[in-house]
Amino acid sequence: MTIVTLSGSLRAVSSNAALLQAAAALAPPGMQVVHYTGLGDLPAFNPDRDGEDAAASAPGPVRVLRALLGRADGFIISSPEYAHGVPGAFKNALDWVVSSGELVEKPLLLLNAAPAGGQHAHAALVEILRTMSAQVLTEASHISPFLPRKLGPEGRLDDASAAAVRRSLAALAQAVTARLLSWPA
């Protein structure tokens, strides 16, 4: 199964990206984790640039994002909170895939690296992603932050955090497997 990670941060040294890297290192056998790194390349969402033939008319970076998300079986998102909400660049990325539907019915985890907790952004993301018909695994997601100081020098989580992320990844794998098995033959 292929899982795509999305960091809501544009920072070069992002605790969200570091958390997603640490989670990838904990992935169970059979789970391939691919990191999306093109957030800063996306133009501002404009429905006029996303015509009836979205596959051909959307800007190049948008086509890349959609293709990657379309091949994914599930997702992991870690996003900072800015002004009690989702960062604009990340909301922009989500806006580009509302109508194209790459997230529809696919399992998705939310992990939190925000030192202050990020409760507002978490709640906003859950609302946005459910509106987009993603299968948000709320019970397996974490609003309690995996603080950057919990990452060791090699980017590994402390034992308690690693155990929590492993449980979340197992829940994601189970949801993806259930979804794949429910598809008509």
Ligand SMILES: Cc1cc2nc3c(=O)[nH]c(=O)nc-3n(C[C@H](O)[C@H](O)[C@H](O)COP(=O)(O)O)c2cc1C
Given for the second form:
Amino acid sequence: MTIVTLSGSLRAVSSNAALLQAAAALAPPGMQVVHYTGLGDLPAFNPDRDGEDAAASAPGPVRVLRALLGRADGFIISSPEYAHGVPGAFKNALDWVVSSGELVEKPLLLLNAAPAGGQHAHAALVEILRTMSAQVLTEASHISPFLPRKLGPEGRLDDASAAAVRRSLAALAQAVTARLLSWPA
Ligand SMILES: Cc1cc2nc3c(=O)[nH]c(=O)nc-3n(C[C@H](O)[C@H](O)[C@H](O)COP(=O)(O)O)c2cc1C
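Take the protein just shown as the form predicted alone and give its structure as the form predicted in complex with the ligand.
Below is the whole assembly, all chains and molecules, this chain first.
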């Protein structure tokens, strides 16, 4: 199965991106993890470029985003909170895939590296992603235990955090498998 990760931060040294890297290193056998890195290339969302002929008219970086997300069986998102909300650049990326539907019914984990909890952005993301018909695995998602300081100098999580992430990844793998098995033969 292919899992795509999305960091909500554009920072070069992002703790959310580091957390996603650390999670990828803990992926169970059979789970291929691909990191989306094009967030900063996306133009501002414009519904005029998102119509029925969106595949032809969408800007190049949007086609790249949609192709990658379309191939994914599931997702892991880790995003900062800005002013109690979802960072604009990340919401912009999500807006580009509302109508094209690459997230629909696919299992999704929310991790979080926010030092102060980030519960407002987390709650907003749950609402946004459910509205987009993603299958948000809320039980397996974490709103605050993964503080950046739990990432050691080599970007590895401490033992307790690694165990929690492994459990979340197992839940994600199980949800992906259940979805694939539910497809008509
Ligand atoms: C403009 C700005 C606003 C922020 N607002 C909040 C906030 O409302 N709540 C919060 O918990 N953290 C807030 N933060 C802190 C970031 O969420 C935190 O630094 C985050 O871990 C950065 O993630 P990154 O390392 O992946 O870029 C804010 C940071 C910035 C730059």
